[in-house]
Amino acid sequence: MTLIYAGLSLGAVYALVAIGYNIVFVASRSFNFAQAQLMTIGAFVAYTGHVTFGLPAIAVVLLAMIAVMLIASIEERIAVRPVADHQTQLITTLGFGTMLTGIAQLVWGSQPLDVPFVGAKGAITLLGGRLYTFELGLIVLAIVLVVVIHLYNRRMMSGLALVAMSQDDEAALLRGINVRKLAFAAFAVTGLLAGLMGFFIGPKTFAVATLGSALALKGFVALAIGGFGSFYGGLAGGFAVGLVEAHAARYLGSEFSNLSVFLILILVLMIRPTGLFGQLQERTV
């Protein structure tokens, strides 16, 4: 239960990746490749805040949040809404996404800086497996994010508009919704929950400037094995990719983790090419 425990926590922080790029594909079929980027600046954030500033936890997590929101804003201006195409936003994002870690190096160092956990420190035993209090933290918060967002976008008006946006951006737009200020607002949110997360993930992974370009990849891994579009996907994909790198690392070498959660992504791939929840969308032309 132990490794397994390990896997889930890992897979955590992956799936929290692929819920920040779902939230951006849901609102405008396009990724935001900085997603792991914002992330990693919410851990820094919350490491200054923390050890620098000796704020409280709700402080820090708020600095974190609002921080992150601002920086996920300026994104949407200057490096998605003057771009036409999709194409060409994947190419932005992950130039903003490089252009952060740049800025991480310069203000934080290139040294693993380890951020406190509030709560309980030590390890406890939980149905004959034990893990940190930090590690079950990360799996009960990615759990509740994607509980909170699946209903938030079947049951608000704006979540209805979301989801009407990525069946169809014209006819949305036909019907009044405003569709710019929405994915506005979705880089905004994609930034306030990435400080949340970077708040939570950096007792895990600690807070390193390199830390985005590992979690972008595994966040995207986990995405496509979930399925684009689906939040519950993107939670089975980050746990499965977790447990079969922690697996791999355990039974087979270090060597052989990455190897093996590639060749499942091609399983997968190969025997559903939509994801595990992923649904295929035929459009009349």
Second form
Amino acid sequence: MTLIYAGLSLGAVYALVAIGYNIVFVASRSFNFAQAQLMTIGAFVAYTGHVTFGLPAIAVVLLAMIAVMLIASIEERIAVRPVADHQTQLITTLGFGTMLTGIAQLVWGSQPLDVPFVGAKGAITLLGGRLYTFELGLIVLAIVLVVVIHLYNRRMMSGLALVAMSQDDEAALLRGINVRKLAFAAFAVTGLLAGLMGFFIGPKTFAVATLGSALALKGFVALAIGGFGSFYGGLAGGFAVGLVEAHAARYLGSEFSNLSVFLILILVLMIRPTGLFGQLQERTV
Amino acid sequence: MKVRQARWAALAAAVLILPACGAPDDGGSNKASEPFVIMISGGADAGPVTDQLRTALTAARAGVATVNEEGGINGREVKLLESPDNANPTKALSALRAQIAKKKPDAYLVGAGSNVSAAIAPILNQNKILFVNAANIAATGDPKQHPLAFNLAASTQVVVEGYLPMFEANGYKKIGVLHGNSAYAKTFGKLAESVFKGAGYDVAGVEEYDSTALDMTAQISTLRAAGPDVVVFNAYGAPAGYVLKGITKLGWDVPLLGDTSVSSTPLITQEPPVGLLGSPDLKHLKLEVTKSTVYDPSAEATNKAVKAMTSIGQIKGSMNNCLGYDAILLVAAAAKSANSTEPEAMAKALEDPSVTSAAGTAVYPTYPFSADSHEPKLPLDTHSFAEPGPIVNGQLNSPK
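Right, the form predicted alone is done, so what does the form predicted together with its partner chain look like?
First the chain shown before, then all remaining chains and molecules of the complex.
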């Protein structure tokens, strides 16, 4: 059971990255390759709030969310909006992510920093397995976020507008939806959530400048397995990647850990090219 | 017609002869009034090894200042030429080629990054430049391949053999080994298995982890199932923390012996809130350290080096990162002994243990090279084990 918890908590981290990718993808059909770096900044800000400023947990969460939201907003203005096509945005967001890694290293250094967690510090036993409370928090956070975002997209007017935009932004514009404003809002929200995620992932992964690059690839694999645009897919993909990684490392050896993950990705894409929960879209040719 | 032919012949001869008339850049004694240039792979942003790189630079600068205070290298002022390559082998190679085209350095120093060592070693060899290498690779320890190259760090064999007295003293019989997947870490894992088995110990399990992984529960679970008396592990940076947190999570009370990479990780050697010192994660941990990493008021050479380094910069991590200081002193001692700055003469002098013993080095008191091996044959007691504690200015128990 301990290994399953380890896989799920690791998978939750990947799922959180995939959720961030999905929010921007649903709103603007583009990928924000700086998402993992935004989460890393969130972890660093959480460290600063906790350790340097000695703030209470709620203030730390708010600080991390607001700080990363501002950074994501700047990213939208300088790395996304001026760029016309989505392919080029892959490069500009990747560049912005690289810049964030460099800035993090300059500000916080290259060594890992231990981000405190507000809950119990020690490990607990749950259903015969051992896990840290922050790992449990990560799993719960990933599930709750996905459910909330799903409900928001189904029940709220702005959520429905986002879905409409993702399907046809010109038609959405004609229906009076402010596409540009919503795309900007999606970036700001993804930043807000990245700050929240950073607060939770920091205690597991430490705040370290190179964390973003470690998360970005696996987060993308989680998204590809689950299906682009599907939040439940991203969650399932994240958990699948985490579980496969942990079990492959335990029973086959760490050399097979990444290999197994990519093997699963290839298998899924061969059977369902749109991912487990991805939807086929008809196009006029 | 004959006059024209004669002119062409004269022109051709001039073309052939003139380059030979230029000042040869052979590092020879005709440069007595010029600075002795030591090129170093440097920079300010090398990802996870940034602290090692910066500390290596600080150490080399301090070494240069110390040697210059004592009159330089055979009367020549030492100049450190920093290559801003950030331990990137491609950039380091380009910078070295550009410098050779401009003016050949007298020596080259790598303080961090074995990939850089591997990239530039053939060029240094080809151009007959003395190479003092703190980021060991096998090739630069072999004088048959690289007669002018010398490894400075303790070999992995020495690091691994350093565990044997600890096993003996504590009665450990079954050993578990956990290591990363970098080139050094893999060598550590392989050597640990063979050395421990060779010494009569039962190697219960050898587990490797991916150095980019974020969780080590799987590997630790496998090792735990093998039931070792002690776990020997190698890690640097965040993976060191993942290993310790993983062991605590499983509630496994097994003695842990971290290698010199673990003792160079600030996360392990700094007090909260920056590091984990004092936390339950470090309860069963002991660190393998070089003797110079433990402060000793009577260790004059080491204390002098620490003072020189801290006067110009910070020592991040342990004294293991300060081999650059010793590199400069070794080159100076070799030149003095050989009474020459010819690279071959200096290399020959470095093979004499009496020369390296008298160099006044700080990290190791001596670097016993030989004509057969340019890897220092350090004694078994080069390393000792210490409880985790705050490392300040590169040392445990530092007076600050």
